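Shown here is one chain on its own, the form predicted alone, set out as structure tokens.
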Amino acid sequence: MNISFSAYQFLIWIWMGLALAVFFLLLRINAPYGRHSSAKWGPTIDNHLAWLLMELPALVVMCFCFIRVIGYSTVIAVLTGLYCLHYINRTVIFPFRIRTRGKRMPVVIMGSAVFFNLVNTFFLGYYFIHFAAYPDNYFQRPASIAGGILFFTGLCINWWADNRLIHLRMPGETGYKIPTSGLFNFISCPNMMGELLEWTGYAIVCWNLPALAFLVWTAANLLPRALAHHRWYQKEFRDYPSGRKAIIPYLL
């Protein structure tokens, strides 16, 4: 059964309202995975497997959408392809590169990420299949070009920062060190800044409500996470650079 456009938009506005509530919740409670992991949140699962399982739904759902639309819209095929590019890395590359042997993630966190990815990807995919109507020259618009540049800039920053963090550990190590060089000299979490830039660019390129909702949810998760990481660094390392911000150079 198809959803009317008005009902579809209404559901997305509710979804974004929930993101706002989650944002304020995460400012008070650190999501218990990674360096903030806690056994108080119930059963846990291997960290590598958790990353694979929680990112896989986004890739599978959008790949299905890609197959549905590639035959009739080059523009939509490119937009779904950009989304898949991010999640190919997150699903089949990143989990096998991180050096977190022995670390575990609460199943409830993995489950919430699965739900987040399914809902956001469904909203985007449903729009592409049922409502999208992009002209053939869509990518010639200045906004599309600017959004594309921002997307790939953020993607490159995110991948570079992840790679830098991964190689802070020697094989077999599980501890934490102070990252340095590049954007790490200005902020604690350039990987998260890069992801925010990436999805801001994506929202500009897509120019639709579900892409905006995805950006809102990304910010609701990453901004509190970056602030928590920054506080953690300051607490754990007495020599942590005092001039660094959390996620936006010189500001936040």
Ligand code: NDP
Given for the second form:
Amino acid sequence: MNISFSAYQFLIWIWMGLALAVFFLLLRINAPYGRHSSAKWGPTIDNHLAWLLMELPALVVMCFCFIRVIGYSTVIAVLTGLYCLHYINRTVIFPFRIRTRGKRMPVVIMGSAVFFNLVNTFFLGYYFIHFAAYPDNYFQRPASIAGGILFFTGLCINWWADNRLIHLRMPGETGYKIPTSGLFNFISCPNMMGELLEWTGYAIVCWNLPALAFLVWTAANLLPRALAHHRWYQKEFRDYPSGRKAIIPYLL
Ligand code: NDP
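Coords for the form predicted together with the named molecule, given the form predicted alone:
Shown next: the complete complex, the earlier chain at its head.
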């Protein structure tokens, strides 16, 4: 399937408009998984399996792109490789580390994440294969270096914070505790802040419309979720630190 660049851009703008609508929807409705789980959302699936299945499309599609471009452009291979790096963790490591025994996720949430991952990764991959033209010295640009630093900083924060949250529970436990130390002293959701920094860095390195769309979708998902988590902590724990913000230290 070949589409013109203008048609492709048009589709992405529509896709970003949809993200805005989802953002406002998620400000009103908490996505019902994890601590916000609800029995009202129809059939459910084991939480670990759901994470694996819903993230797998992103990894598979981008690995395919990586294989397509590897001998053809080192720059594009690195960009697809960075994306795969994130999704290797999210797909085949994270689901096997979380301590969520017996927890389930609504199939509708898993299905919507599959859709989100497929469309976003398809748009990015399509750009890399059909439209991208980066010079060989692309990574020497200051913007590429800054974006790369932001990407890896965000990745490290995301991995560190997810790890810290996972280890708040002993194996077999399923309850919640107040997370402390590092960025948790400033915000409730450093894992989500890290992920937002990561994809902001990625959008800067890639400097293309689909990477921007991916960032917009990530923000549309994570900002409302971090605010919901923060409200939940404040409601559940009377001694929750009062100065702590949701996702941006001192601000939000
Ligand atoms: P959470 O922070 O809600 O949970 C992460 C893990 O830690 C879960 O296993 C959770 O258990 C556990 N946990 C969290 N807080 C506590 C606590 N206070 N005490 C004990 N255990 C806790 O993150 P999400 O599940 O929403 O997301 C996981 C990852 O996926 C994050 O890194 C996030 O950035 C990323 N993500 C990315 C999205 C995107 O659009 N790119 C969208 C959504 C998530 P339990 O499940 O039982 O609550």
